[in-house]
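What follows is one chain in structure tokens, specifically the form predicted alone.
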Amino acid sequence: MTLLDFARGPAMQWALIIFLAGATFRLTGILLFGRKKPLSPARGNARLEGYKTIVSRFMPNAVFHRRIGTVHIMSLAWHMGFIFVVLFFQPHIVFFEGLLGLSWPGVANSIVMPVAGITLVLLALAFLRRINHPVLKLLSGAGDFATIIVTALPLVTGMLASAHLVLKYETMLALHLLSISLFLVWVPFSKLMHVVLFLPSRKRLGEKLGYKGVKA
């Protein structure tokens, strides 16, 4: 077996296992925490304030804009680059097909690679401010720091492999396919886990602040 065939065989097949177990033990461990049921009256739409939140939070406050604004829209640019890349790069389209069944239009390797690197740097300069910010350094452990590399590794080798870099193209898509298999296995036991939680979570509080008649 070469690597390029254990990369997307058996290293693909359990990263999806480890990924799926992961990811419902811990859906199911909230789940079980269950919600008290609230004592006072209800001021508001709990259920609306729920939605609204969870479009709100793209955006920060308006209290806090001018302070986080930059850093804030950087965030959520390299988010929604990284998303493109995932879905629109037309060799990751036939890997969804084969998988789900599924198929899109994709986007030329003209588009889809330029927002790769931009997303690439937007990451490294968070990487960075994590490093030199002098909050957010005693605010961050090893594992703030590895997943910002786990992230990104799938990008870096991905790159590489398109223009046939540094080694040879099936080796550095074996790596490739390998990195996107850290990146699943790392999702359930890191903050990444925010793929799968973030916009529950979000509905959850705006539900919550709504009841009372807060503001979410």
The other form holds:
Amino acid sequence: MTLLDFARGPAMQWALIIFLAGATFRLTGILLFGRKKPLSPARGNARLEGYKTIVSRFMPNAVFHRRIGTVHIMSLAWHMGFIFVVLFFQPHIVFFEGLLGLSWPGVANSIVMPVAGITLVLLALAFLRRINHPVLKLLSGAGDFATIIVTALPLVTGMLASAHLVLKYETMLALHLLSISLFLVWVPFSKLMHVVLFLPSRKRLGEKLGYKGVKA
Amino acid sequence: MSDRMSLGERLKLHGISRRALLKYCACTASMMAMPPGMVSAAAANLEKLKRPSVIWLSFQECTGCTESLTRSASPSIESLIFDTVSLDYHHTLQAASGTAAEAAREAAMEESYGEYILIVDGSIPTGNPGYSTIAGIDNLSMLKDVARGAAAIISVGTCAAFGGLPMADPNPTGAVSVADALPDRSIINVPGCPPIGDVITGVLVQILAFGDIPELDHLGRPMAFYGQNIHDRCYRRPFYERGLFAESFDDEGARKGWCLYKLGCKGPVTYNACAVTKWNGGVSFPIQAGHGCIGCSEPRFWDKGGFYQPISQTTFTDRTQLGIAAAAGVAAGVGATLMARSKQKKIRARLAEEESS
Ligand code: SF4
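Could I see the form predicted together with the partner chain next, after the form predicted alone?
And the full complex, kicking off with our chain again.
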């Protein structure tokens, strides 16, 4: 079995199994965990606030614009770039089609590659900020840095594989697939779980505050 | 034609000038990335060449490799050079059969012991010696016997080079490649299913002209022919970069000659001369004919998922385990929640008790 055979076969299969079991376990636990019923009557439309919060949290609250506006935009751009590359690079669509049976139109490599490059630079900036910012530095643990590395690896290996650089294509493709497997395994055990949790947690927060009549 | 006649004399007899031989050598040298200074040396060596003995052993194979070698579009200098080789033993091409054929092999081995070239096509069964025999001799014994006196050993075709189709899962005959059967010998692998005829003769010419083994890659393949990635040399590559793919074999993309990646093309992970040397005298190659590369010059190409499955897809097909994993995650989540809730309840009850007392 070559490295690529291993990466396309057992490695990806086990990574998906761990990801699915771990992510559904955490998600179910969080969704079902009992919360105290509010004693006061509702002072707002909780459900509507929940949905509104999902959208509104994409931008920081106006009062924070000056302080964290730039960082927030960079973070948003990084996430959008990452999702764009994952979803619209043609070989990725083929991957999802094989897995889920669903397909959608992709874009040319000449568009995906620069986006991937910019995305990687933004991630590097986030990393630099984290090690230089006095407060962030104190708040960051080994897990946070590991998460950045685990997220950067698929981007780096994917770009190198696509450009046929450094190693032979099949080796780079195998490393790319292995790095994706590592990413999937890392999700349930780290803050990368926000990939799954960001929607329900925003909704829950919006509902909670909306119930009390507060705009989330 | 006399066996003692040199290649130079033979070419003259066929009206082929020295200039044409030099041109051929220059072409071969450039294909093999040799320095230009080697051209005249190669031509001189070839001119002087007397019929070297070649023994061709065919084991578990389909004769496609021999077909590829013999189906040249027109008589070429390569074919004349190949005529110059004394093919003393080859099941398909020799006139003799049975005892006479085996006697020819033994005579050739005795006459040119230590000098002959051994070419093998087909894999060697190790599960049971009786699976494949020639004149009552099992393949492994014959290979070991003939290899002993060979100056060079060339595995022609993916079956001989890597085990090929006979070795495909579940490998019912216990097939192995020549390299695995002869671990202490260095083997030149010329894989492909079949290999390009010009590549087989090109490798042979290099051995004959220079008397040395060409530069090989990590799989024992001559770099001159197998150093190139099909995808890197493919004329459909611009369509790959632009994201234009044929989705089926008869759609608009296929008619317009777009990239065959989505139809399972293995060009990006395959090393061969198909996209450069091409087939049938440089006429075409599979991708040009509209079919994706199946990666036939790579080890275990039969067992790397379907021929029509794109390489970015996973090779496991059973999704049940994924469903079970998700269900198990949900079940464990529910279980953990119930346990936590009951613990929560107990704590609340205890607190309430403590408050009331
Ligand atoms: S047809 Fe195959 S080798 Fe050619 S560009 Fe497409 S994927 Fe690459």
